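Single chain ahead, by itself, as structure tokens, in the form predicted on its own.
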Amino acid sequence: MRGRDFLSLADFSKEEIQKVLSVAFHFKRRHLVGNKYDTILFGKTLAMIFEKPSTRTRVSFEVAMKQLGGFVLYLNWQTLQLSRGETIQDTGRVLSKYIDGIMARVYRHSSLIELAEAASVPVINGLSNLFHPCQAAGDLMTIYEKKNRITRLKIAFIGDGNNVCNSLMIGASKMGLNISVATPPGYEPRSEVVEMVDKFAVKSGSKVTLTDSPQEAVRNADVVYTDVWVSMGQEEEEEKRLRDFRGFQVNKELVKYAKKDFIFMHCLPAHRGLEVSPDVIDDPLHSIIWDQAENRLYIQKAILALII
């Protein structure tokens, strides 16, 4: 995997995704016994370009790189020449002369593709409008950690067919998990993503279901997952979205349809009282959101170690 871009889980085989998870668990085991630091990336530098705000992605990548012995440059899109019209291709060519890898968090996925095509160093997708592969990889790690397996479990994703949903569907269909996605009409995952996922599912044997019924999606689910209804860049749509997503809140009534030992996941940040009720997200028996967030650190370490 050395030297490859990490733009979507669709670009990687089941065995390669398993390798990422295996290396992530290696780093977590070391971390838990006090061996947080390594020198595998000593002398290497990661540039992090942020067009959109971030908490977990920024902190986990920055800490991961430093704990692996490397250096980090935080680059705000608005303070780069990008904000004055320099192309992202030229930015990628220039940065490649200085650094060993680029992580970018952008609005348009096409910006990542242009950056990766121009750069001569690996480019990592820290989030785009289409995919969030680092989040999905961390989610797979967390599910495996909590359930001791991945295959033949059922994930129910309730909400918007957004970038997190897209990557989770890809990860699930690659690894043999069943996934049921419930969205209001008009908010389904993109058709090209569904077509891609269906092909992966045929090979892995996973079952992918799209529905407009949250109850049907959650029925007998091992994992119940949701995300915000209004993502960054969609603020102008907030009033309409809040109206359209009524009935799609993950609450105590909805999770009754899941298995008794279900786990609740949310990629965060969360809006309690909107996409999820406080008594679900803060339920100490079922909610694993803090472990889910923690595992982003180990997944970032694995991705950085493998491709840089």
Given for the second form:
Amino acid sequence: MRGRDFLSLADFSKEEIQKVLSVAFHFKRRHLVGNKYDTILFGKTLAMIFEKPSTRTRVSFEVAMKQLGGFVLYLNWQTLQLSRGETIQDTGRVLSKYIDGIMARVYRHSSLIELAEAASVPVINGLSNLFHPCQAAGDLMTIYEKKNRITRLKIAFIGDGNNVCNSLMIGASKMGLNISVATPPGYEPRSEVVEMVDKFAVKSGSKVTLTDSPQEAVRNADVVYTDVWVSMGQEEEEEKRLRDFRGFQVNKELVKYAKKDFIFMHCLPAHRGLEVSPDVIDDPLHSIIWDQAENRLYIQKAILALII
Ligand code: CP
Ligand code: NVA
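What does the same protein look like in the form predicted in complex with phosphoric acid mono(formamide)ester (CP), given that the last one was the form predicted on its own?
Zooming out: every chain and molecule, the one shown earlier first.
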């Protein structure tokens, strides 16, 4: 995987995704016995370009890179010449002269593709309007950790057919997990993503269904997953979205349809009282959101170690 871009899980085989997970578990096991530090990326530098805010992605990448012996540069889009019209291609070409990898969080996925085409160093997607592959890789790790397997499980994703949903569908369909996505009409995942996922599902034997019924999606689910109704960059649609997503809250009534030992997941940040009720997200019996967030660190380490 050395030198490859990490823009979407769609670009990686089942075996490669398994490799990322197993390297992440290796790093987690080392952490648990107090071995946080490595020298595998000694002297390497990762530039992190952020066009949007971030807590988890920024901090986990920064800590991961430093603990692997490398350096990081946090680059806010607004303080780069990008904000004054320099192209992403020219930025990528110049950064490649100084650093060994770029992680970028952008609005348009096409910006990442342009960046990756121009840069001679690997580019990692830290979230775009279309995908959030590092999140989905961490989520697969967490599901594996909690359920001891990832095949023959059912994930229910409730809410917006957004970047997190797209990457989770890709990850699930590559790895042989069943996934049922419930969205209000008009908020389904994009058709090109669904077509791609259907192809992966044929190969892996996983079942992918789309519905507008949260109850149908959650029925017998092992994993109940939700994300915000208003993603970064959609603030102007907030009022309409809050109206349209009514009835799609993950709450105690809805999770009654899931398996008794279901786990609740959320990529965070969360809005209690909107996409999820406080008694579900803060229920220590089922909600595993803190472990899910923690695993981002080991997944970032694995991606960085394998790619850079
Ligand atoms: N889940 C996630 O990517 O969180 P941040 O936006 O805080 O990075
Ligand atoms: N769908 C959310 C995910 C945040 C991690 C967003 O794009 O804002």
